[in-house]
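Just one chain follows, in the form predicted alone, and it is written as C-alpha cells.
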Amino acid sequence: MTLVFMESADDELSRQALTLAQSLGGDVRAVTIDGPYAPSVWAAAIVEAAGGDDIVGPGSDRGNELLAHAAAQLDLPFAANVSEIQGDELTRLRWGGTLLEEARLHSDRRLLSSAPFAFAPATWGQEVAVLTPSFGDGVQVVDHVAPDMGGKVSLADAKVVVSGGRGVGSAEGFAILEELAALLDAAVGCSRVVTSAGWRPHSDQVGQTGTKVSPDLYIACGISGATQHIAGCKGAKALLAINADKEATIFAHADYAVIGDLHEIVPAITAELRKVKGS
C-alpha cells in the first residue's frame, strides 16, 4: 500500500504524485494536513498515518521538504523528483530537468516525490484523509501572516505570467509589462539576474531558485533561456517569448516566438488589447 501526501486535492502536482503512488501497484490512501506549517511535525503525522506502506509526495519545494524529513526520521532513503520507476531502478531529473539520473533504491520501502509534470496528473475521486498534527511543547506557531499581495494575482495561481528579464533594461522598463499583464489579469515575474539587479523583489523570481509556475501562458520578455529558468516554467501550457536575440536559448522552449525589440512589441500586443477590450 502507498500513502500519498497532497498539498490540497485539486494541486495539479499532487494530482501528478498519485499518478506515481498508483503505477507502484497496491492500494493508494491519499492524505493532507490542516493547521500551521511546520516541517518536522507534519512529516511526523505523515510517518505514524503511513505505518510501514511507501510514502509518495508532490515534486514541490514543500513536498519534497516533508519527504527530506520523514526520511530522516525513518532513517530511510528518499528518491526526490523521480520520472520514472521499475522495481528498484528509478530515473530522478536533476538540475533543473537537464540531466537524467539512472538509480537503484537499496529499501524496501519506498519515500519518493514526483518530479513535476513528468506524470499526468491523476482523478482522484476518494476521500483525502486531513491529518491534524499535534505540535507538543516543542513547536509553538504564534502567527501565520499571509503575503501582501496588494490585490494582485499571484505568481503560484495566475492564469498568465508576464515575465520579464536582463533585456527590460532595467526597474522602469517593468512598466510596460506590469500594463500588460493588468489587462490579462495576469502575475509579474522575473528572472535571477533581475532580482540580483534590484529591479524585482526575489518574490516576483521564477525559475529553479524562485517560484516555479504553471499558467496557461507564459510571455517570456527579453529572458535568454537559461536552464535554471526554464526549471521554473517549463510547467506552462504555452511559451511566447519575446526577444531581440534570434538566437537566444528560450526560442527553443518557445510555443510561439516573436524576435524584435521587447520595448516596441509589448507597447503594440497592450494597444491591441486595449482595441479589443475597447478602452
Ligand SMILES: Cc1cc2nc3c(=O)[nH]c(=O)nc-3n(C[C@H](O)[C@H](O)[C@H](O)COP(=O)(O)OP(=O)(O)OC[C@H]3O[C@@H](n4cnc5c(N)ncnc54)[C@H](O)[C@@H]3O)c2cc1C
Given for the second form:
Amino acid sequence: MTLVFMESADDELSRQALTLAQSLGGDVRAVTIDGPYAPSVWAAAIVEAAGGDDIVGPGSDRGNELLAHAAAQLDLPFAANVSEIQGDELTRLRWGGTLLEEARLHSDRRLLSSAPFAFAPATWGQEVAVLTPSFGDGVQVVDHVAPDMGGKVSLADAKVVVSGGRGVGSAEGFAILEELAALLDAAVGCSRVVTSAGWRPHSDQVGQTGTKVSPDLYIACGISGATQHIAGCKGAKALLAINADKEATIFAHADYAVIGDLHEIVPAITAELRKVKGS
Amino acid sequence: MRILVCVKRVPITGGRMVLTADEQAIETKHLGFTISPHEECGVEEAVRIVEAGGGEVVVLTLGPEEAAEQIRDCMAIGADRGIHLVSSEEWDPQATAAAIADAIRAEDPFDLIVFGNESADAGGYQVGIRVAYALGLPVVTGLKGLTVDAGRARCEQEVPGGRDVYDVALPAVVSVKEGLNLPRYPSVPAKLRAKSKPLDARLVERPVSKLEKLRLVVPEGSHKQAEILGEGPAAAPRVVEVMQQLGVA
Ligand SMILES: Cc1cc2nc3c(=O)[nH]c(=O)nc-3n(C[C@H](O)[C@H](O)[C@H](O)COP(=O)(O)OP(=O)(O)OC[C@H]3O[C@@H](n4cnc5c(N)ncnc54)[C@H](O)[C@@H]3O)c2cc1C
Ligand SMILES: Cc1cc2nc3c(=O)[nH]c(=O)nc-3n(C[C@H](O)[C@H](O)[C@H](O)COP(=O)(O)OP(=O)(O)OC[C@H]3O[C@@H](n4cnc5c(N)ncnc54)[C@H](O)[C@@H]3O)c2cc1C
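Right, the form predicted alone is done; let's see the coordinates for the form predicted in complex with the named molecule.
Up next: the whole complex, starting with the chain shown before.
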C-alpha cells in the first residue's frame, strides 16, 4: 500500500506523484496538510499516517524536502526525482534531468518523489484526507515576503522568455532583449555566465541552479546550450535559438534557428513586430 | 562563529554528457571539475559572516584524492581549514550523511553547518537534512537569504511567488541555493595563501549502499532538427510569422 502526500488536491506535480503511486500496485491513499509549513512536523504527520506503507510525494522543493525529512526520521533510503520504477529497480534524474541513473533500492519500504513531468497527472475521484498536525517546537515558517514585480510577468509564469547569454556582451547589451520582451509581454532570462558577470540578477537565471521555465516560446540569444542551461528550458514548447556559431550545441535543442549576430537580429525582429502590430 | 561548509567535487560537463564504457560514470578525461554553484554560495556566505564577526570557516568533502583541489578552491575564497574524507568509491546519500555526521562529532561544535540544497550531479536533496537529524539540530533548506545575529539565524527559503521566512536558534543546519550572494573571484594572493592552509585528510570505509547505482543512461535527445529561419536580420519576417503561428505575437 502507498501513501501519497499532495501539496493540494489539484496541484499538477502532486497529481503526477499520484500516477507514480498508482503504478506501484496496491491501494493508494492521498493526504494533504493544513496549517503553517513546518517541515519536520509535517513529515512526522506523514510518517504516522503512512504506518508501514510506501510514501510518495511530488518532486517539488517542498515534496523533496518532506520526503528527506521522513527518510531521516525513519532511517530509510529515499530516491528523489524518480522517472520510472519496476519493483525495487528505478530510474531517477541526475544533473537536473540531463542524465539518468538506474538504481536499486535496498529497502522493504519505498520512499520516492516523482520527477516533474515524467508522469501524466492522475485524476483522483476519492477523498484527499487533510492532516492537521499539532505544532510543537519544530522549525516553522514565521513570515512570508513577496518580491515587488513592478507589474512584470515572472520568469516562471511567462508565456514567452527572451533569454541572453555571454553573446549579449554586457549589462547594457540586454536593452535590445528588454525591448523585444516588452512587445511580447515576455520575461527576460539569462545564462549563468551573465549572472556570474553581474550583468543580471540571479533571479533571471534559467537552468539547473536557476529557474526552470516552460513557456510557449523560449528565445535563446547568444547562449551555447550547456546541459545545465538546457535543464532549465527543456520544458519550453518551442525554442528559437539565435547564435553566431552554426555549430553551437543549442541548435540541437532548438525548433527554430537564426544564424548570425544577435545585436543585429534582435532589433530587426523588434522592428518587424512593431510593423506587423501597427498595421 | 564556527561554520562548516560541505561541498562535493563534480565534473564540468559542457554541452554533452559522455559516459565511460562501463556506463558507471561520466567520462571526465577532458573535463575540469568544480562544486555546485549552490555550495559555492555557501562558502562565500560563511566567509562573509566570519569576515564580519570573527571565527573560523571549515570546508568538508567526501570524495576521491583529487577532491583536495575543490577544498583549495574554497580556501582561496577564504575558508580557513579543510577536512577531506577520502574514498574512491561511490557513496549513497544515507552513507554520505552518516560519514559527514561522524566527522562533525569529532570536531569542536560548529554554530552553523552549511550544505547545498542539492548536489550538482546526483541531486538526492537529502544529505543536509539527514546530517541535521543525526546531530539533533534544526534544519532549513533552499535559502536565498540568511542573516545571523545574536545566536539566531533568519532564513529566507525560496517558494513559488516569494520567500518563506524562518527564525531558528543556533547551532543549526542550513542548505542554500545559488543567488544567496554573488561569490567573489579569488585573487592571486588568495590562491597562493590557500596552498598552505591546513587540510586534514583521512581514509573512510564505505558501508553497503541502500540506494545502489546500477548504471547511468544519457536520455534520448529530442532529436530535433531545427528549422533554419534564415541568417542575419533578413530572417526577421520569418521569425515574426513563426511567432504568430505559435500564437505569441
Ligand atoms: C553544476 C553547474 C550548474 C550550472 N547551472 C547553470 C544554470 O543554472 N544556468 C546556466 O545557464 N548555466 C549553468 N551552468 C553553467 C553552464 O555550464 C555554462 O557555463 C553556461 O550556461 C554558459 O553560458 P552561455 O551559453 O551564456 O556562454 P557560452 O557558453 O560562452 O556561449 C556563448 C554563446 O554565444 C554565442 N555568441 C557570441 N557572440 C554572439 C553574437 N554576437 N551573436 C550571437 N551569438 C553570439 C557563441 O557562439 C556561444 O554559443 C552550470 C554549471 C555547472 C557546473
Ligand atoms: C569516489 C567517488 C565517486 C563518486 N562518483 C559519483 C558519480 O559518478 N556520480 C554521482 O552522482 N555521485 C558520485 N559520488 C558522490 C556520492 O554518490 C554522493 O556524495 C552521495 O550520493 C550524496 O548524495 P547526493 O549527491 O544526492 O547529495 P544531496 O543530498 O543532493 O547533496 C546535498 C548537499 O550535501 C553535501 N554533500 C553531498 N555529497 C557530499 C560529499 N560527497 N561530500 C561533502 N558534502 C556532500 C553538499 O553540500 C550538497 O550540496 C561519488 C563519490 C565518491 C566518493
